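As a starting point, one isolated chain is supplied in structure tokens, in the form predicted alone.
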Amino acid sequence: MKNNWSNISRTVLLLCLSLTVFIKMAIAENGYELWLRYKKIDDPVLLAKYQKEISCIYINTTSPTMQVVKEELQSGLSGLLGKRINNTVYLKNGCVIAATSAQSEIASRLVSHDELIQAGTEGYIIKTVSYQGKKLVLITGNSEHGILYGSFHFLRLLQTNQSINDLDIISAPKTKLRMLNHWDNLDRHVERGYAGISLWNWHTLPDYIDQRYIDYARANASIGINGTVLTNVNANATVLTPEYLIKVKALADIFRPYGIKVFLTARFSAPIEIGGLKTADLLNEDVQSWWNNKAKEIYSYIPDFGGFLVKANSEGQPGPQDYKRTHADGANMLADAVAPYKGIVIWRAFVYTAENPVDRHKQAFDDFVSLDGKFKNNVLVQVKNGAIDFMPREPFHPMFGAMPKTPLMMEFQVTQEYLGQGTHLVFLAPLFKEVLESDTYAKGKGSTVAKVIDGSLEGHDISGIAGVSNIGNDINWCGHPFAQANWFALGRLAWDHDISSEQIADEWLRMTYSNDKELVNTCKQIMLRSREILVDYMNPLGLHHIMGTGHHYGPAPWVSYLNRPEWNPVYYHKADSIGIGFDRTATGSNALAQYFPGARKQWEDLNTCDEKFLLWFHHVPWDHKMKSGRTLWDELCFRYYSGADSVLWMKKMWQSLKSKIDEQRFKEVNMLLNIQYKDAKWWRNACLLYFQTFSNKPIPDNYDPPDQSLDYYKSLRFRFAPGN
């Protein structure tokens, strides 16, 4: 008997512990949710208070789009609050009212026309209001697109404590397309792509509609995010096929209700490749024929289809400059196509060939600027936010400002090609706004980047920021979980470009772990700092281009072998005996000459220049005395050295918010911080030691010396590194 008590009293204990693990695996938090987390509010006193001031919604109109907002009002509320938050057919105190003001009499008595006005097309008002007798919370805008940004908003405020009792809001982005640009190629790889393959099954599409697809318009929407481009820059022409086009029409249906426009890459060899003709030449009448019944035959799918998005002449794309005509041709032939159906072309500006013996830095300014005024108004030039290619810092474009006739569109990237890829903490708010709040001076003082870009400084109808996606099928969307915040801030630049960067790390923090003061404080500082901290293990002082080949994953300045000159990091940084950096003053590339004066200025002078930028415009010798005073290689070794121990420090203020984070996120940071260490000292040994062999001087003393040489740095292969 007493054995058979002890077998029972076994089996409970294992099934007691076969829950609690159960338990804990159905409450893991594995990042899915992104954002739009709605779990409920967590402070007693303010949940009573929120509980007090909102009763239920009042949504009258059923069209797909006011049904996804009366869903997700219904959701986020019903979660946030602890309770079921239900759609009324009666008006009650305390009613969230979300509706247009053609829709609702209450919103057409209770906001002004000039409301209105700044609310914009796609904008949107909140306001506590009092009507009847009753407190209410007016949601409304000119458009229902506008009502759902709105109410993405208000259920922010609440993800963020935020108090709603007495609300006077309105906002309307200040750029009119939000992008983002999937390099998805159509067997699911993603170019660059560090969170697994693409979310898009073209396999299974149009019959088969994937949750994900919902959820990922839903995230976009909720930053106001409205186009998405499906397909890879290096485009293939095959997604321009009947076959193809029912399946993105599919998608096109799934994300019209939450505002967002489907665009697709048009490889310019198309008319050859699927159109069965002998040329591409924009000029040959059959080609514009085949154009203009293509962009007909997807609009026949898609009558909302945004526009193409093309690169041409870059990279081996093909494109005008095959058939000695210009990229304004080029770009003019297919906006033409688009236009009778309000389509756009935005046409990349990142093109360069090895045939040019002129600085890189330059070449897409020669190309480009001489076109100004040349394109059709239905086009948008879009830009690297810099001159090479997404590094972890550059000076903005040249190319901001010195186009006043034609609207250019902001390129960034928010996948990590350059700053770690899918294994390092890196917040690129501050790259970001470093950009946009770069003075071009092209009309004197204050005319800065974001100020082209959103089409004030020179009046255009048209414009945009598009970032290069870093979304993949992985479970929590982005590989990294803090790789999300990037996404995030994307949307939230996009739409107001004067937001700081840290009320974006604020909002995220707060709407994907928790309201707790020090996680968001302590997670704030890891974040506002990361990306600094990242410039100093890899390229300090305005080095650049100086990693792995292929992969970009890691250090690699020793390689000179590539075919293509401009590919090789020795290139970039052109090492000697003397010193380190590429003149791009007038003794030099002269690039330099392509900004404007003003801008110029705070970079021409080797002594006077802004040392973030140092080696991106000088070839400085070695004892070159820095601001700090050390030599320009000990300032070298203190910013490698500096840099990596200032992971460690990223580390160490993670792991003392433990307790305050669930276990399956943090051990998952925690193990990328390791990474994210190792690497940062791989990147400093490797990059140290290389340059060692001009300067000839020691790594001070006080630093710890590479534990490795350099040729064991040099033998590290990296075959399977993804997103190559």
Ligand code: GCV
Second form
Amino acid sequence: MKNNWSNISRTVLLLCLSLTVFIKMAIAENGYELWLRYKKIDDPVLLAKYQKEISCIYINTTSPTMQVVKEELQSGLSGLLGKRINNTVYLKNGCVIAATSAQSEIASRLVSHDELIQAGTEGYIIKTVSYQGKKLVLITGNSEHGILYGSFHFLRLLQTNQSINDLDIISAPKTKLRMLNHWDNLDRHVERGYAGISLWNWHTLPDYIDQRYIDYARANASIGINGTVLTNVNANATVLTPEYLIKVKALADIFRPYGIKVFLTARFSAPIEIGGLKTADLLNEDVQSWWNNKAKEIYSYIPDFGGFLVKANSEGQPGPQDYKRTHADGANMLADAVAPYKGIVIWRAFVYTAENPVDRHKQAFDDFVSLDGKFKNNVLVQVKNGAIDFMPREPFHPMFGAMPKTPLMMEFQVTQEYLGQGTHLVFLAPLFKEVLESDTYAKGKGSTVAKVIDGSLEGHDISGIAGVSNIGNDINWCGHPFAQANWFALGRLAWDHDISSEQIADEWLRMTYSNDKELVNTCKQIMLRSREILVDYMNPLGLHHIMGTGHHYGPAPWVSYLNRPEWNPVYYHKADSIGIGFDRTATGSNALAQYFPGARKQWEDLNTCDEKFLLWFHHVPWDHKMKSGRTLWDELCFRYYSGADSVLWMKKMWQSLKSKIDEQRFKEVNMLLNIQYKDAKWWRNACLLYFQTFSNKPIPDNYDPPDQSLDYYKSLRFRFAPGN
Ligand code: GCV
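Given the form predicted alone, corresponding form predicted in complex with the ligand:
Then the entire complex follows, led off by the chain already shown.
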């Protein structure tokens, strides 16, 4: 009997345990759903209100895009309202009606010509309307893709607990091309990728369609992204062969209903590598016809193929300069090949060569600005946000504003190659905004970078923003749970660069975590300060390019042995017994002269220079008096120490939210913040110990001294760091 009882109680205990595990698993969140979680609204009062306001969907068009709209509204509204929301054939009170004015009489009657003009080709109108005595929500626009974007906007209103009582919204994108650039190789290794391997499973395509492809398209459409470059700019010509083009076609077919066009990277030497020609010189007629035929072939598979992205004559990639032709010549040859199909060419300006002895900062400007006006009108020149290479902080690239006849496209890096890679929590919207809001002074005050790249400064027809993707096949897509916010931020800013970083963080947090006030406010503080904190513990006061060689993870300001001068960190910080920093004024490389006088003014005088960029533009004595009253050396110590301490603050803030976040995501972020803190101290100690060998000054007593020697930090190796 006793035995029986103990058996029974053991079984009950086991059952209880498994139930607990099951419940935990059921509520565990792995981040796969991104910001499209559609969980039932928590607030009962608001839920009841929404349930009263929304009763059904009314969509009568069966095109692929409208099918997607219907499915998204159905699953989104059903999830958020906690009850099934169906599509109806009879218009009822509380229906959400989605249609273009050409598709529905209701839409055409209830929106004005003016409103449609404001919405443009891709924008949308969301309005509360009355029709035949019924109160409805109308989502309309000039195109189905506009309606798709509008539907996601409407869902976002509910996800972020906004009122939907009296809607009157018109929104249109400020830039035309809003793209992701994947640096994905055909073997699925992602260059500078920290979230697993490439999403594109070339081996199983075109027959196996991973659900991820569809969810990727949904996520992009939800933030207005309308283009994707599938392959690495360090290109492999194989993707242009028929064997791969049918795979590309399969992806293009999936993405089309979501308004996403597919682009490929074109390797300049492809005519030799896969075409059997002896040259890739653009003046050779066989080369020209090879590209023309290749374009024709691609468009036979993918009629709405976006075009090519090209990295040429940069870091070993082939290009027109191999044949003494210019970048414009190269871009124009490809532009001619895709022009009959309305394709475009995006030509990158990220170029620098070992042979050129001038400051690397100046090289792209020198190569490109004289070509202004020489590019065909279906070419965009894609410029990185700064002149060096996606550093934690760079002044805007001097090319912005300097090529008025050429549409310049922005290239941001969403993947965090130089910003802690997959382990640091850094919200990039403030970095993107800082660049976009910078004033080039190209046409007087107010000529912001945003106005250059959205085409409004010079009246260009094409415009664009691209972000180097941080997406891989990790279950949560981006590696770090908060890295998703940077994908989200790119899309939101490409749509409207006037949105504030705070709004973007607010939306993302509410959609990805919850609408809990304390959670949103605490995480928002962490996110909004995170980039500045990283700058302080990595690259304060304008320091740059002092990271480890190759993998780019961690500090290595001492590296000086690499073949090319501009690959060495010592080239950039120039520390010596007098001071530290790169003199880019007239007494030095004079890179400053590439900026318009209005912009130049804020940086050219050492004593008035914005301290954010002090060591970027000046070689500054160690005893220089800073605005804080500290000497430069003491300020450097202060920045490094307060940066690292602030990560501790981030950790504490996060920990205060334990009860408000699901276990899995709480733990993941917590562990990553531990790594970030460790890394921040490593950056601080390694950099200060190294720079101290030049300054010969003590680290002030009020700071804990580094716990390891400089030799120890120099000895660290990261042979298999990801993304390398
Ligand atoms: C795709 C940096 C990166 C490279 C990258 C290059 C580029 O140098 O380290 O991995 O190559 O930028 O943007 O082309």
